[in-house]
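Heads up, the chain below is alone and in the form predicted on its own; it's given as structure tokens.
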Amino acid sequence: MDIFKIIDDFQKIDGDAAGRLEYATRRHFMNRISSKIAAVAVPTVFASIVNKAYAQSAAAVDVLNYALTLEYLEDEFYKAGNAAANLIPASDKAIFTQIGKHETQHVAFLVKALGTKAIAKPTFDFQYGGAFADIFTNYKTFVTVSSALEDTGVRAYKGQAGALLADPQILEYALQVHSVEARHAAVVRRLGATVLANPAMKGWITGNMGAVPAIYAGEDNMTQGGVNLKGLASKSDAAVTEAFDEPLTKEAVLAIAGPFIKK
């Protein structure tokens, strides 16, 4: 990201957020902030700026709260996660402490973007109503669960895309946390194959195929922008679907959802 480039963008939009942009990147974020301080504190200059330059409609508002909450869900699962003893092996540690600062920086990022009309942080159940008991004791069940959160996370994302079309420069920062989010399944899901011993278990998705059914509904289309695809090549309909990710809509992330979250 050409960080000096954004903020001769935002110079057309708003001088004076601009300038105090300019000044604490060229100033405090060279000179005087240590790269722990700058990674929390650069997501919540972007989104200081961005809330005050950019006004969100209530359908912003709406998609981002949504958002808020898949991301705090995630943020929760991973600090207990890396904080459980002898759960995650040494050789995997590294992988879920970075995938753990990222969420929580798009947490930051998120609550400071939309200011007051942030939502309260939920209360989680992570043993999803006794389905995951052993979700921070089994490495393989805390794998399972990582990658399913991954993979809607992903999902959800790309089906909001619609909804910020009136908000361009959000649904721009929508979409840098949707790829990050995307990384994150990828690997994730490649340490599953090893780890749960599922070879079919790729870093993308094939078909319809995954341990929770519902997160993958439609993931087996055939049909993209209006053309049927089968047979294309002569690729099969596993490399045809792999080629594509399809978004989930609202609700039907929120029920996947929905058991993680108490209130």
Given for the second form:
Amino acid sequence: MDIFKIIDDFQKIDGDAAGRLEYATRRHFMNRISSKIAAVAVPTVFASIVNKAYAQSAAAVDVLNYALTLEYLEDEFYKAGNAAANLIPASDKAIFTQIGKHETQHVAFLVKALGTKAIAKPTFDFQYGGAFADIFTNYKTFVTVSSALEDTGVRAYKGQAGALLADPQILEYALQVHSVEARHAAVVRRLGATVLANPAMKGWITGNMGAVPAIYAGEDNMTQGGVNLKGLASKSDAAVTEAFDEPLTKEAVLAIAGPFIKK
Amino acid sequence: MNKIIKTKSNSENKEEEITSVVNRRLFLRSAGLATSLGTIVISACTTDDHDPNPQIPGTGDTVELGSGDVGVLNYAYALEQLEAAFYTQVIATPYAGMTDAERTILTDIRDHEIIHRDFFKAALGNGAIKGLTPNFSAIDFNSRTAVLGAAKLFEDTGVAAYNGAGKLIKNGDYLLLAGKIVSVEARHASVIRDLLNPKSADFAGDDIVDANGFDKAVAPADILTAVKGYVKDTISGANVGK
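Cool, the form predicted on its own is there; where's the form predicted in complex with the partner chain?
Expanding to the full complex; the earlier chain stays at the top.
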């Protein structure tokens, strides 16, 4: 067992571990190096530090970097969209300026929260491998992709809530961003109803209707908490599915976002 | 152990936090709560357990939401009751000049809130608080401005309430359920705000979203104070999430 290699690797995941290890080393390694109990005490102490760090930090760091990837994507998308000439009509500028502002703020917060653990900004291809070639010249395409990105963001944050149960403060931050993404999604979907001439497109998601099927897969779920809600309060299936937004796994989100990410 | 469970999580004190999480899990398991929502009937520690007519709306009663996750679910149920009652009234007595588009939106929202309300009631079973008696006497239901203003307040409050309650929830299944609902409330808030001030930045305005791009997260005590004037019963949420 190469403990220094492990410590080194481990520090890459959790910088705070270094401080705790230093403390443990001083106390148990240096003071008791000649003691008979050192052989058992050191691995025990090390294991407890590792467990603590993984439970408190690694999962959260993972979630935050995943969120940062998506926020980088959104931030770059709106920066390009808001800067593009003749793309967003004057009447809708205020909406996309506000959304862009929030995405920039989310990136800034996450970068600060993660510190040295923050991932580098990826390089993006907003044309999605050619599928959205007119992304910054055709407003319809822009609105479609914007609504898809926001709805994906809502599903992505929701899918990580459970992973943050042990990190209450980070969970709360994530929830506070999650609902802002939902506000964005709703207002862009309202724009979409007119811009895309699709009056069925409401602020909320009906069934699994959407421009990009993978993004809305599972949104037609009728079962909540193990109970099928069909016919609840004599409401329609459409209303039941609208009343609950569904999560997406990280794998599903990255599969959707993948073609946007070049590097 | 009680003392440890009640200790507020503090990121500075990770040892305590871990102990707290472990104790919470043990506590939940022993309380039979660590199972999926659909398979459980929650027995709550509410003072209404002995109410002979638990589903008859109260008039000025004290309603105890209960403790732990049950308390959080009852808290959500209480807020959904108010929202559902509000939009039911909005559709029953439409304000002057309500457009077809507005009626469609407000009917959709009404239905979502009724579904949320009835879902919580069913999920809580015997642990559910009784039906609350709303007090909307301060709202002029004939005025578009008054109705949409109240709707905005209710939706923003709902978002802040769910955001603030998230970290009080111990069971991951309940947390996900709250997450599934809060984003729909945020969609409502956004649309209502867009009706009030179309195509402006107000859908996620600087009055509600801070400089980090964060929505509000507000603790139950403050939310219950904020909605106090809209319900005749006195809601006690002192033990929610504890």
